[in-house]
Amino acid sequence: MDISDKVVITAAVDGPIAVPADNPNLPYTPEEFARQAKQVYDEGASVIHIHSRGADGMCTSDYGRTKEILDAINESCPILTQLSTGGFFPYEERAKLVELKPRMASLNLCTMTFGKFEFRNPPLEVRKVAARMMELGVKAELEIYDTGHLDFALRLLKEGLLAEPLQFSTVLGVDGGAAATPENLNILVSRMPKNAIWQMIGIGRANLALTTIALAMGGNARTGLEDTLQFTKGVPADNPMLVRRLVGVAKAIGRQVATVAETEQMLQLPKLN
């Protein structure tokens, strides 16, 4: 299987901070999840990336739900499941998702502004969620928004608490982190190890212009309500056609969308226990 030139779509269908009042077309109930998990699927996403939401529409951390959304998501067809243990919740509970076993789940690595909020991730608790997402056989998804993160990782990496390939996800244009430029998209891969896989995640109306540069590059790209939810400006979106229109930009420089059994071996994932 030739996988050389293949590329990684990850659909990030809702987010930490937007709420239906935002954009109705968020998903919050699990069925919800599961048919929009289904639709970008078939758009020719291979991963969907998920923060849990209770009846009420918000984020939540509750890990009953998440389980449910997680279920129904499962069901609803093969997509690779990417879980969020980012948000602003206390950290005991958001560490606590990674007992669900997702394929993948977010590490984020340091405590930061993040626009109005305070994301704290404390690096002894850090360094535990590792572990145990080693122990678990999940994959981390180390996201990184500022060049202080990835010698974190770099170092988590040293201690044995990360497993190659590492899976770096380059957060550009948060407020509070560095900015969505192609001057510090570049400063980060360039310094990652040789072998590290990375993808691109530019927020808001850095979306599109950052992920076709990713892209162009050679890396993977994220899309979904998470990162923008307008289309172009004045239009809502919705995942479906966030994530047509990122594999129509890789389509259109000579790029194939990998499908989840080439995804589960670009990223080296671990064999489900």
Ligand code: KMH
Given for the second form:
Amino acid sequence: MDISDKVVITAAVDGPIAVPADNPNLPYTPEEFARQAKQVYDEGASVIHIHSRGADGMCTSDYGRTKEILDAINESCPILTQLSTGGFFPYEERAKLVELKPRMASLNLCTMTFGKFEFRNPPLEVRKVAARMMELGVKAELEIYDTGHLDFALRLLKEGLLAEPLQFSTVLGVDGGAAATPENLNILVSRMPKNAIWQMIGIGRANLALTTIALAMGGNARTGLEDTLQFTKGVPADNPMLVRRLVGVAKAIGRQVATVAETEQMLQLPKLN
Ligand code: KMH
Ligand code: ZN
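Switching forms now, from the form predicted alone to the form predicted in complex with this ligand, please provide the structure.
Okay, now the whole complex, with that chain kicking things off.
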């Protein structure tokens, strides 16, 4: 099979907002992150996107705790780690996490309304962390919630702060970002550079429909409890079942999941420094 028939599946297992009371399957101990990493890897995910969590189950930007979680995942299976620099902690604490050298880290480009939160991404700080990620060899996963975010990423590329191929995540369905519609996805994808790599992140009820559309368009796709807490209306999800369903959709339309080695090649991940 040609590599272009392959699809990178990412599992976003927790996210910055949900608490354990929202869904009992949310991982928060290093052991549980490791166990679920292995489960989603066995289901076909080659990348795991994580937000660090403390012993109380709440999100944290604590450097030591995040290291423990990353180490536990790396010991459990070969899945590629993608660490979030998002969330609602002070920007310097979020930025410092890239020093842990995950293979990838999210990079959010612009400040925005995010449901009931303000998601701060000050332009000078974003530039600093982008430059540091390049130095370290940590690939930026560019989360774009609207067209202006794509334009800002292109500006950073021109400034030499991002390396090609750009790796975009189109995030649709956040209150404060663009709505989860096929039209919005199409606008974003059609404006990306030809050599860009992209995946769909569909928030909430739009998760399954939008990731399915993205798979049919040739994109990569992400799922997990960060993106939807429910499997179907009223039915709580867990991470392995969400990945299993997405892999099933991919296979049904003739796409095979990429292994870790194929993913490294497809995403052109740099060597860590
Ligand atoms: N839940 C995401 C869409 C990130 O991980 O960098 C928002 C977020 C971004 O937290
Ligand atoms: Zn995230």
